[in-house]
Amino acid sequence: MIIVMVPNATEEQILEVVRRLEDRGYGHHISRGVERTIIGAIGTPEDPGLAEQLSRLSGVERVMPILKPYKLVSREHMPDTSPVKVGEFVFGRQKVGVIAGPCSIESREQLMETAEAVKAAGAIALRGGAFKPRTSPYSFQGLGREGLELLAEARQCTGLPVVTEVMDQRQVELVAQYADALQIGARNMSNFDLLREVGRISKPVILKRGYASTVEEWLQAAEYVASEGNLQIILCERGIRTFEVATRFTLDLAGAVVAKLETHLPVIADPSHATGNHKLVNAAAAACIAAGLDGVMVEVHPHPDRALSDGPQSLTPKRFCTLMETLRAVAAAVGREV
């Protein structure tokens, strides 16, 4: 349930609601707006008797049940899209954000060349994998801590905030020391211990949809993060597995739009992983912006033919510049900016 306080409710009135919730075994999340404070009750099942009691408290305007299985991330909890800040850029507002960089950090030279190129073209953040989940145990697995240190150096040189994937709950503290936003990859969307762990930190989390997960499962995964107190969540559609083999995965643009309607979280997409082909990335990314998503994440490599992972889907810096020009035109056509 959510408890909507009257305008200018006092701190004492808010704390009384919190105390009542805690006495009945509920957690809570407080959202303080310009005029009103909203308190989300965390716990199931919802108690009609408690809702009635809370509605009678001084300072409470109304109590509303939330019927969705994802409570805190639902539009019922917060009707307006929540802003999520990565560096100085705010996702969920008029501007569309483009995160770009290599799939894997391979060397200092490769990362710095890419970072300078994507910044010059207009990217708002640098992505790069220090720890890489790979299907084959014999494939390149990333540079680990060395990769994180290179990301920090790239941030210092370019001013771009950095985004990288965390694969294990034991890595969260380490990765959070270096990254401005932590990515949860598709393979880990249902790693609930990891989701809870990133929910306990104060860094933005980019949550990719599992490639065999429904939209509802994706949003419930986000709820795991939110239930630990961290609502700085950006959802990322990265393609799902279907019968189609013309592309690496199937970009579920309709599913991403459903997520926009169902949740107050910003939603972006990863057309690189969805298509698996650099020739398709521009069109897929443009479609995402036209559909109203809040940004895209794309892979860029100075020499895709030499990439240690995901070379076929990586854009060259020159192709990335072309993509940015396309996205600016599409964003302008739908009343937004890149």
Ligand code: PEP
Given for the second form:
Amino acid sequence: MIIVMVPNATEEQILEVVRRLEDRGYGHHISRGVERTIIGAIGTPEDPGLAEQLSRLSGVERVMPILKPYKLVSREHMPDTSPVKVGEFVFGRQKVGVIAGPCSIESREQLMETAEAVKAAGAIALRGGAFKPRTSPYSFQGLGREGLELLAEARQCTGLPVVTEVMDQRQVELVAQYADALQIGARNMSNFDLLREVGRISKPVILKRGYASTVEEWLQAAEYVASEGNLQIILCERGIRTFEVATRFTLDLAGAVVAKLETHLPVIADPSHATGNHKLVNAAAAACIAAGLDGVMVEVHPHPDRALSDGPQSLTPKRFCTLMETLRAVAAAVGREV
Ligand code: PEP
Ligand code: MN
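The form predicted together with the ligand, contrasted with the form predicted on its own above:
Everything in the complex follows now, all chains and molecules, and the chain you saw is the first one.
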């Protein structure tokens, strides 16, 4: 079972839970997040009597039996979608959020031009990769720290919060100094040490689905982040690998809806990586909003033909404006707003 302590539970209250567990022969694992402490009871069988007893202790918010492989992120225990803030925007509410920007930060001019354009069109956050997970070690790997500094400058100029990927556990502290939300890329969805590390900070995490991962594995990855105390998680479906090669990946729209049904976390999608083709992004993004997802993240580049990564799937600022118009109409049709 999992014991969730109230925010600011005292050390004495935590120790009392541990003592009761030990008395009944259970081990324990304590995760101390910035927001709250979560205690996992290690041992079997699940003891409903003990759960009942623990739930009455002061400092305990709730005690949850483990029925599913994910718990804290499950909708069973939190029926309403959790709001997750990125800057001033709240994901998981009536408004759907569009995050946009280049795949990689390449230069000040490229980033500023994109940032101004996506802001003017209605994006709520700027994305841009500084540390890039490239399939080939010889491809452009990103500007690293310089890219983070450019992102901070773009935030300063436009007021848009910034989203960027963190690839390595050792970079979490650095990236968190600059980013308003940290992206965990598809290739790192199962990097459990990295997941735990971002679970220990108090910034939102955009957790992409691994392209060879099931929905259940994706939700367990989110549980890793949550188990360390950080429940500010947005799930992002970004396409999975199937036999189909007409598109770069296959957008698993139904899988994303399953995630929405199963968890209380906001779910968004990335139609750029899912399709790999700018001509398909509009249709895929529209489908995501029609299906009830909480937003999309798309790649935009002022000159896609010159992009150092993912040019073929990047929208020009003009195409991005068209996309926003489409999304406004689709959102209105399903009782939401962009
Ligand atoms: C990206 O967002 O640029 C990216 C690399 O995404 P993914 O991890 O989904 O491939
Ligand atoms: Mn990309």
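Model, not experiment: these values are computed from the prediction. Just so we're on the same page, rigid core means the largest C-alpha set that superposes within 1.5 Å between forms. Numbering follows the first chain given and starts at 1.
Participant: Are I201 and E223 assigned to the same rigid part between these two forms?
Facilitator: For I201 and E223, the answer is yes, because the two are assigned to one rigid part.
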